[in-house]
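For reference, the chain that follows is the form predicted on its own, supplied as structure tokens.
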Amino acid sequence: MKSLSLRVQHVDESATLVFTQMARQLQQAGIDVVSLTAGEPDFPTPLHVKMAAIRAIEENFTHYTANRGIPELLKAIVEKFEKDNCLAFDPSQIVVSCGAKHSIYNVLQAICNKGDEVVIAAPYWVSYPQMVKLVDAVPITVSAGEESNFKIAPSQLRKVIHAKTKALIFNSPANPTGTVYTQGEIEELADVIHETGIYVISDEIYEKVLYDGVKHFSIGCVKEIRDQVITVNGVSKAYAMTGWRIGYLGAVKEIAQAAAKVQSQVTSNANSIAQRAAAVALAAPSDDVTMMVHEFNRRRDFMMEQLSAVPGLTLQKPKGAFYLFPSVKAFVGKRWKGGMIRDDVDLCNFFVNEEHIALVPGSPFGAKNYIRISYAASMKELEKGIRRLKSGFKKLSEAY
């Protein structure tokens, strides 16, 4: 039998998936098991958007589309754009494909040649460093801790960017930290970006999910860099459409068009009736999204406020996203049941056997002996998950 690809073997399966799936099966085992894993909001998708998708299918609306997406969803965009972002784009800077993350896949498929260099802010969102070697280019990392609230400064960018640099991937508000950089800190990473030349891969996709007042800047804003920039969004995270797959790119024609190439020959157009539900979901007032937001807001304080109390645990409060990213080096070393935990893995495996909750492990986020903790559940479930992480926690310190 011939041998896989070498492409394929050098990239990691997603971790968060192998997590959630542990979940899933223990739960089909009989087992009830809290899922704090995934980043899908637990909320149904508004109802006017479904109306909008069985109206589609009634009237047929079951046929392939054209490969970058139907004109009232390409309108949509270029309005969201203008109106959320001060970006300016017409229909054809503009392709919709099957989710943010296909999205990414098409330009990085664009824009890299073999050996080329992508910058990515450590933590990352697990999928980015994996991407950049599914397209034979080299994922170089740039480490944020908790001392900098895990934003990379422009003298970091500055030093890694030379000649086969091709491109950053920036994410703000950021998974799995849920930092959020401020205006001035983008300007002045833009400063850099404008005096080497390098593309933006700008990954907006928890836009709306912000608290505390705070005011989302997209960076193809800056003036100097606009033509760098390809912004990145879709409707999963704001309007709980996870499972309708619809993201969507703003570029410069030449790369929009050399994206659009790409998905031509890949997937074509993505779903026609899931296009027409998220052209309503964009045009719509805000709403359930204000309202999804009071709700995570609410969680999260109350995660924050358990968590907290945890001795041993250091956590710093998101101020976008939905994810808590706390540090758990103090509970690596610590001996359970003849093993040891010797990591954020082990650590996550303990959880999921020994207390039946599930949560997703740093280090495949570029941040070893962290982990990560969704609050997109119910606060049920996030009640139940916390009386369970404190159970863990407690029997891991009175450990030796």
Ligand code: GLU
Contents of the next structure:
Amino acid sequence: MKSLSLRVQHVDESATLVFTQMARQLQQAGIDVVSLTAGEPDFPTPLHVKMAAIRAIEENFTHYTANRGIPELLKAIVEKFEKDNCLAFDPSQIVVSCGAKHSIYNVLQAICNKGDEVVIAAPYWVSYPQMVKLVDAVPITVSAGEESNFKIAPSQLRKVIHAKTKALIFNSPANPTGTVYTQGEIEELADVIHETGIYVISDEIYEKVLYDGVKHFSIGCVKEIRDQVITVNGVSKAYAMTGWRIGYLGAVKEIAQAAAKVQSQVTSNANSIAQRAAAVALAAPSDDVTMMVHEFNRRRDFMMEQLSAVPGLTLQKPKGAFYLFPSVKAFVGKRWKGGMIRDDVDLCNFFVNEEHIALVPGSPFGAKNYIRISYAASMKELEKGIRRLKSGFKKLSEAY
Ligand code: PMP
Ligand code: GLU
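Same protein, the form predicted together with ligand GLU this time rather than the form predicted on its own?
What follows is the entire complex, opening with the chain shown before.
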């Protein structure tokens, strides 16, 4: 058999999906596994959104649509960008895709040449560096550690930008750390972006999931760099619509057209029924979003309170998204049943085998010896999960 492409051989499968699937398989085999893996709201999609999809099917709205999206969805996105983000786009500058993940990939295809560099702050969402590699570009990671609240400083960004740098992927609120940049911090980064002329892919998928009165600020609002920013968002997180697969971007026409060209040859339009549903989700009042965020807040506080009491675990209170990202360094080197916990991956294996709780290790997020705990799960699952986490950490602290 001929070999696979070098490109695919050098790319990792999405760790979030791998660990989520592993938990699903154990559950299907009858094992009572608590899965705090995927960042996926456990709420049902709001009823009015589901009704819009049912209507679309009944009206036989089941054919190909315009590649970039149906007019009513493009209109709803333009209005959303204007209302929430102070971003002014014409419908011709919007491209609807099969999830924000797909939007980011289309953009990378549209702007990157072989060997171009794309800057990513670490810890990062697992897919960023892998998508960059898939387009034959090079991910350049900049450390945004715990000591800097998981944020990069303008000086760090300036240092890594040179002739080959094409873009920065910017994510606030961030997965996996829950960090949120302030307007002032974003404006300082924008100065560097203006000076250097690089693009910014701003992934704002967690825009609505914010706590403690923190406000979201879109980097594309900074006038001087407006044309350099590609703003990506979607309905997965805010409207509990992960399975519908609708994401979108707004950008200068040239980039929007280039991303649409990529899409026209690879997938064509996003699902017609889901587009109708997404248009309704975006245009409707935000009561469901408010309710979900209120509930995430309650779960975050519960998880923080419980886990702060675990000796050895260090964690920061997230300001957005729905993940905790504690350091587990204190448990590395512990011996258990003749083996040793060498790193975060071993620790996650220990938890799934010993305590039947599935988590995602930090390594694929660019943060060795951290773990990601999603609290986008029901309170009942979280309570059960906490008991198992505490039990596992206790066993390890008593081990040597
Ligand atoms: N960006 C980030 C930071 C994410 O965590 C996710 C995961 N859903 C996505 C983008 C992609 O979202 P979707 O493709 O479901 O719109
Ligand atoms: N983004 C979510 C996560 O980080 C869903 C899985 C994925 O697409 O990576 O868990």
